[in-house]
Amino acid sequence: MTGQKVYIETVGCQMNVLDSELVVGALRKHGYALTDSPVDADVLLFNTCSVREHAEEKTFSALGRVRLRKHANPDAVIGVLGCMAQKDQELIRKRAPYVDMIVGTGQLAAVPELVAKVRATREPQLAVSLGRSDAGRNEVEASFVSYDPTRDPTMRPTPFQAFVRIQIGCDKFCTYCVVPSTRGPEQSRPPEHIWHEVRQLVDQGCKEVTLIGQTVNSYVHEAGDRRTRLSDLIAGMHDVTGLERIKFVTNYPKDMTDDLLNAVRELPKVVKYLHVPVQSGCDEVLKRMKRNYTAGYYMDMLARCRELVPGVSVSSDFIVGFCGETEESFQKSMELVRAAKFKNSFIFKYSERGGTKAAERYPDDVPEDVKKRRNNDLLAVQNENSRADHRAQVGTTVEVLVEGPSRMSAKATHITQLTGRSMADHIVVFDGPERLIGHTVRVAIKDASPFTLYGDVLTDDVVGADVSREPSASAPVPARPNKFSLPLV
C-alpha cells in the first residue's frame, strides 16, 4: 500500500533500537513512509520495554495519547511490539482496548503482513512466541528464529553508526530480569551470517557497528568441529575495509574470557571500552539475585582487564533496593564503586517485575524514599570517578568519530559545535565545521566536567578521510529518529 505514513516509538536497550529500525526497513518495502508525527501516521507502533516500571507506564500514557488519532482516523492501525506485547497480552487489552495488533519480540517480522489483515479484516491480530513453560526448548528456539529485512539506516543513531544482532535471548535467568522469558532462549547467529551483514553496512557507508546480544561475550557457535567465540566473530570482521570501529555490549562477568581481552588489546579497530555490570557490591545480594559472581569475583575480574588491555574505559550497571538489601549491603556497593573507578555507571531503583524468581520469592520491602536516596548517594560517589576520570584525560590528544552537532549546536541555526566518541567511548564536544560529521578527527583534550570531555580539533590532521569538501549524501547531519535508549542489564 502505498502513499501511507508509519509512525514508531522505542522504549527500552539496543536491542529494541535495532529491532525498530528492521520493523521499519520491512514497512518501506510495502509502500510505507517514516513520519515523525502520529497525527499524520496511518500506522502507529509502539516497541516497548518489560525492564522497569516506569518504561512500561511510558508506553501506556503513549497509547492514552494516541487514543485520540484512532477516534479522527477509525483505519489508523495502532500496534504495540516487544517485550510488553510478549509479557502482557491480556493486561493491554486491557488497558488499550483499541489497539490492533500485539506482536511479540520473535514475530516482527510479521508485521507487515498483521497491519495487512487488520486493515482487511478490522480484526485484532495477536502474534507472540512460545513461552519456556509452553513448548520445548526446540521449538522455543524455532519462534525465535531471528531475522533481516531492508536495513533503514535513517532510524540508525547515526547514518555511520549501526547495531548488528549477534545473539537473543538469555540463559542466565537473573531472579529480577523478564527477558529470558520475553525473548526466550540464548541463540547466537551464525558467523557467516554476522560477518555478510557487516559487509553490507560498511557498504552502505557505516563506520562503527555495535555487536549487541544480552550477555554479548557469551557468543559462541558451533557447527560440527567448528566454535566460533566473541573473539573469533571480531577477528573475522576486522579487516572489512571501510570499517573502523567494533564495539560489543552487554558484558557478563563470569564470560570475560582472556581471549576476547586478548582481541581488545590487539585488533587496533575494537574500541577500548567494556560494559560489565555488577548490579550490587553485596554478596548476599547478588545471590538473591542469581548473578552467580561475588563482589570478589568481579573486583578480580576487572583487575584482570585492566591488567590485559591497558587504558581499558570500563562502566557497570547498578540496582539499588533490590529485596532485602540492607543499609549495610548498600554501602557494600558504595565501597565497590569507590574501588573500582567506572568511567561512567547506569544506575536504577529496583522496579519488581511480575513473572521473575525476584516477585515469587522476596517481598519488595525497600521503601521508595529509601531506593531514591541510595540512587543519589551511589550516584555522586560514581559522579566523582567519572570527574577523575575524565580529567585524567586533559592534555592528551584522542581520535574521535564524529557523530553531529552537540545538543547546544543542533539547537542553533548554525552548526559550529560537534560532538562524538573516542575509542575509549568518552563523549568529547569541540568546535568544528559541519563537514567533519561522519569522519574520525584527532582532538587535543582541553577540559573535562563528569560527563563530557572538551578539546579543540586538529584540522591538519584528520584521520583517514578527506574532509576538504562540504557534507555529501553519504554523510549527513544525522536526523534522531523518535526513541530513546537505555543500557542493556
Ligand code: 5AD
The other form holds:
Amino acid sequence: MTGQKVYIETVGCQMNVLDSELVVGALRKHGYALTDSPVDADVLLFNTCSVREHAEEKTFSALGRVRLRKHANPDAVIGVLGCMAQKDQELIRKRAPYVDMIVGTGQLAAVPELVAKVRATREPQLAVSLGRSDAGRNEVEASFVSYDPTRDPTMRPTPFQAFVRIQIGCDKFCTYCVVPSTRGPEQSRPPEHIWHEVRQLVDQGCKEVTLIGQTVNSYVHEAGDRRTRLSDLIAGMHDVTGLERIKFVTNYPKDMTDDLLNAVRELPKVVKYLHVPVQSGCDEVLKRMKRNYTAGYYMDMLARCRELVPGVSVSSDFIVGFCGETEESFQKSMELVRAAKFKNSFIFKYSERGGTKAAERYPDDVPEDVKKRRNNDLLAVQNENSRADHRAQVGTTVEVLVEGPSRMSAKATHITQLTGRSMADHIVVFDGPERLIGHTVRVAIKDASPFTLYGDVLTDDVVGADVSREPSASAPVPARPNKFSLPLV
Ligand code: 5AD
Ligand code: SF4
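Having displayed the form predicted alone, please output the structure of the form predicted together with this ligand.
Shown next: the complete complex, the earlier chain at its head.
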C-alpha cells in the first residue's frame, strides 16, 4: 500500500525510543511515510511505558483524544505498543475499545503484518507474550534479530547519534519494578550482531552510539569457550573508523567491574560518564527494594569508579516514598546524595505497580504530600551539587559533539546558539555557525548553571574532521518529526 502515513508517539526510556525507530523503519519498507500530525495519519501508534502510573495515564489520555480521529476517519488503524500492551491488554480493551491492535515488546517486528490484518479483516489484533516463561530465551533472541537492522535515520535523536540494544529484559527483580515482567528475561545479544549493526550505523554517518540495556553492565555473551563482557564488546567496536563516541546506559551497581572501568579509562572514544542508579541511601529500604547492596557498598563502588576513571561524571536515580520509608530512612538518602556529588540525579516518587513483589508484600504507606516534599528536598540538595559540578568546569576546555541549535536560538538571529554534550556528558551551549552541527569541536567554558555549561568555540577547531564552509549537506539540522512525547490530536 503506498501513500499511507504513520504517526507514532513514544513515552518512556531509550528502549522505547529505539523500538519506535525500528517499528517506523519496518513500516517504511511497506510504503508508509512518517507524519508528525495525527490528523493526517492512517496508522496511529502509541509506544507505551508502565514504569510509573503517570506514564500510563498519559497514554490513556492520549487514547481518549485519539477517539475523535476514529470518528473522523473510521479506517484509521490505532495501535498500542510496548510495555502497557504487554501488561494491561484487558484494561486497554476496556478503556479504549476502539484500539485495533495491542502489540507487546517482544512482538514489535510483526507490526506491519498486524496493520495489514486489521485493514483486511477489521478484526482487533492482539500479539503479546503471555508471561516471562512464555517468552523463552530462544524466542526472545529471534524476535530481535529478525528485525531488519537497516535503520531509519530520521527517527533518531539526531542523524549522527543512535541507540544500539545490546541486551533485552532484566533478571534483577527489584521489588518495585515492572520491567522484568514487561520486557522478559535478561538476554545479551551476540557480539557479532552488535558490531555489525554499529558498522552499518557508522556507514550511514552515525558518530555516536549509545549501547542500551536495563542493566547494561551485566552484559555477558557466552559461545563455546568464548566469553564476551561489556568491556570486550566495547573494545571490539572501538576502532571502527568514523565512530567517535561510545556510551552505555543503564548500569547496575553490583556489576560495575574493574575490567569495565579500566576500559572506560583506557579507550578514548568511551564517554567518561556512568549512570549508576542507587535508588535509596537507606539499607533497610534497599533491602525491601531487593537491590542486593548496601549504601556503603554503593559509596565504595563510586569511589572505585572515580579512582579508576579520573574525571568521570556519575549520575543516579532515586525513588522517594518507597513502602516503609520513614523520615529517618529518607534522611539517609539526603546524606548519600550530599556525599556522592552526582553530576545529576533523576528523582521519582514511588508509584505502586500491580504484579510487582512490592505491591504484593508492602503497603504503599507514604502519603503523596510527603513523597512530594521528599522529592523536592532531595532535588534541592542535588541541584546544589549539580551547580558545584558544573561550576568546576569553568576555565576548562571540553570536546563537544554538536547536536543542533539550542532551544534558545529558535528566534532568527545571524548567529546560532548551538548545543551538544562534552565527553563527561555535560550539556554545553555556545554560539557558532550551523555547519558545526554533527562535528566535534573544542569549547572553552566561561560560565555555568546547574544544568548547562556556556562557552566559546575555539575558532575553526573541529576535532578529527574536515568541515566544509558551505552550508553542509552532510550535517543537516536534524529533523525530529516525532518528539518523544507529543500532545495528541
Ligand atoms: N516507582 C517510581 N519509580 C520507579 N522506577 C522504577 N520503578 C519505579 C516505580 N514503581 C524508577 C527507578 C529506575 C527508573 C528508570 O525509574 O529509579 O531507575
Ligand atoms: Fe527494574 Fe531493577 Fe531491572 Fe532496573 S535492575 S529494570 S529497576 S528490575
